[in-house]
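Shown here is one chain on its own, the form predicted alone, set out as C-alpha cells.
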Amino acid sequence: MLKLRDGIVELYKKVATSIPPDIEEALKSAYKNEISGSVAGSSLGIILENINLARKTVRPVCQDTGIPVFFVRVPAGLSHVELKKSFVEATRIATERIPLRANAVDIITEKNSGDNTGTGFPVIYFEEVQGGTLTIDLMLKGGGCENAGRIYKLPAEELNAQRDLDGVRKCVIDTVQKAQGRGCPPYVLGVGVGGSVDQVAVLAKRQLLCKLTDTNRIGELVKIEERLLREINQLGIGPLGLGGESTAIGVKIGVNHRHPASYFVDVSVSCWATRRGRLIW
C-alpha cells in the first residue's frame, strides 16, 4: 500500500495545482466572449494567470483547497480499510508537502486538526466494480462554492416548479440567483435528482467530474443542460459577481429512480477552480 499512498500523494499535488484541461479551455472561450477591457474580461484575465503560474510554480491555484472528495472503485477483494488508511496517511503527507491548507475542523471543540484528516474527512465513497482496475477520482472542493449549493424538495410553491424537468431547470436558476456571485463564478454546476435527500448530494458531486465535452447519454438531459447553461449566462452575474457574459461555464445533471411521493433535486456549485483528478491503479 506505500506505493498506492504514494500515488494519491501525487494525485494531490496535480489536482491542488492545475487545471484540468476542458475547464482551463472554457475559461478562455468565455474570456473571448466578453468585451475587451471590461471588469469581466479583466477578471477572467486574472483567472487564466493564476492558473498559468500556479502551473509553473506548482502551488495551489486557490488558497482555499478544499475539502477532498474521493469518489473510489474497488476491485473485488481489495480491503476497503486498507485503502481508506493509505488516504488518510497520503492526505497527511499531502498537507505538508504541497502544501494543502488544514481544513478540516472538529465541530465539538473547533479545534482544526491541521493535516486535513478527522471524523469523515477527507469524504471517501467506495463503490466495488469487476475487473482489477483501481480508479480514484479526487475533488478539492472548496468551501465558498459549496455553501452555495441547495437541495430541493419538488413541487416547490415559491418557484412554481413541479415534478418534472421544468421544475430543475427552476431549482438550478435559483440557485444561482440566490448565490449572487459568491463562489468565484464562472461556475460549473452538478445537479441530481432522485428520490431522496442522500442520494441527490452524492449524485450531484459525481456531476462535477465530469468532463464539460461529454455528452449526457439522456437526451432530455442534454436539452435542458444547453437551455440551463443559455439562461444562467443571460442572468448577468458574470464572473467573480461582477457582472458579465460568463456565469457558468458547464452544467451536468444526473438522475436515479424515485419513490412515488419524494422528488428531490441537489444544485451542487463549483467555482472557477473546478480541481479534479484520476489515478488509475
The other form holds:
Amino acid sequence: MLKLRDGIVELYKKVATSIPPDIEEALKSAYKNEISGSVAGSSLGIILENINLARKTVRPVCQDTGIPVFFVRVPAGLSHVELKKSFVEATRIATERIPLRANAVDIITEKNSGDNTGTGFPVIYFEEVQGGTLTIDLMLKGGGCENAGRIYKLPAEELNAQRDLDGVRKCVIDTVQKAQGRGCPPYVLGVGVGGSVDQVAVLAKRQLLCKLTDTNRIGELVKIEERLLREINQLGIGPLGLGGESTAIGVKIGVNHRHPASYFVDVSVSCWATRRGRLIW
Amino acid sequence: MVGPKKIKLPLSSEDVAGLKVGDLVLLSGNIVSGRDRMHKYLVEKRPAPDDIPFNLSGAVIYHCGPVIKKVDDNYMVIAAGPTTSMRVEMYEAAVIREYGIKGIIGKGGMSGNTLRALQETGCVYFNTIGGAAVYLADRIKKILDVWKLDEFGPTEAMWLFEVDEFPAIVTMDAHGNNMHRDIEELSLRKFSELTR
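Pass me the form predicted in complex with its partner chain as well; I've looked at the form predicted alone already.
Every component of the complex follows; first up is the chain already shown.
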C-alpha cells in the first residue's frame, strides 16, 4: 500500500499548511464585521495574513499541529490492520517532512515519541461502508481548543438546563463562556447529544468535519444552530478573547438516540485554525 | 487608535510602569520560550541561576512550544505562536518572583495569583495572536541559545530568541488591571441573560 501512504502524507501537508475555503471565507466575513483598527479587527487581519503566508511558504498554519484524528470509511474487504499501518507510517513521514510538531507524550515516562505515533496516537475511527470508495477525513485538532471542550449530563441545575434542546443550547453557551479566549476564537463548535459518554464525544468531534455551508438535515437543529451562533456572538468575547463581534463562526449539532435515564451533551471546541481535509481513494 | 509602542528589550522598570492594559506594542530584543514542563521544573527543582545558561533576571518569557527544524547543525524556527497561558497559572507567580521576570507573552490571559505577582514585582503580561504561528515565527530573527533540549525536547525546551517588532497587546499590567477578567465579567452578564 505504498501509494496510499504517500497520499496520506500529502493529505497531512494540505491539512497542516492551509485552512479549508469555508473557514477562510467565514474568517474574512468576521474581519469585515469588526471595527477597522480595533484589537479584534487587527487581530483578524494578522490571522488572515498568517493563513496566506502559511499556504505560500508551505509551513504549518499553527505551531500546534495538533492530535491527528482520522475518520475512515472503508469498503468491505479492505483490511483495517493494513490501513492502520499506512496511517502510522504516513504520520512518521509527515512529521519529519512537513515538519509537524511532535505531540505524542508517554504518560509514564513523559518522553515525547518524536514522530507523533504512540499508543492510541494518531486517533483512528474506522467505519465499514457499502461501495468501493475509501474515504479518509483527517483533522488536526489543536490542544488549546481541545482543552476548552466540555461534557454535560442533563439535567444540570446550575445552568437551569433541562433534558431538552433548550438545555443543549445552554450547555453550548456555557462552554464558550468558560473557554473565553483560551482556545483561539472565533470558534467552530461541534456538539454531540445522546445516551453514552464515549459516543457523544466522538459525535461532537465528527460534527467538526461538516462544512460551515452544510445545512443540518434536521430542521429543529438548524434553528438551534442559527440561534446559538447569534447568541454566542453576543457574548462579546471576540477574536483572541479581547472583545469583539466574532466569537464563533459555526455551530454543528449531531444527535443519537439516548437511554431514557441518560442525556449527555459533548461540546468540542475548534479554534479559528480548524484544519481538516479529505482523501478519496 | 494610537499606533503601537516600540519597545526595546530588556524591559526597564520604567517601561513596565508605563505600560497600561490596551497598549499595542512591538517588542524587539531577546525573549525566552517556556511552557508547561519548564515552569514545573523551575518551581519544583529551583535550579540555581548558574545552572541556567542565560540570565533570566529581567527576562521576558514567551509561552510557546515552537516547531523547530534542524538543518545540518543549525535550528530553524518554522512556526511559533503562543500557547494557552492559564496552564502555568499555578507556577507563574513563583517563577516571576524567584527569577525576576519582567514580562510574559502568551494567550488567553492569567488569573489572580499571577496578577498579584505582576503588581508586586513590576511585571507585565502581553497577549499575542493565538495561531498566527508563521507570522510570528517570521518576527524571530535568530535562535541564540537553548536549554534542556535533550531532556525536554524542542517543544518544551527553553529557547533564547532574538525578536524584531514582535506584536502584542498589554492585557494585564503592573497596576492591577486585567482585560481578560473584564471581558469575562461582561460575557458572564450576557450569559446569564441568555440562559435565564
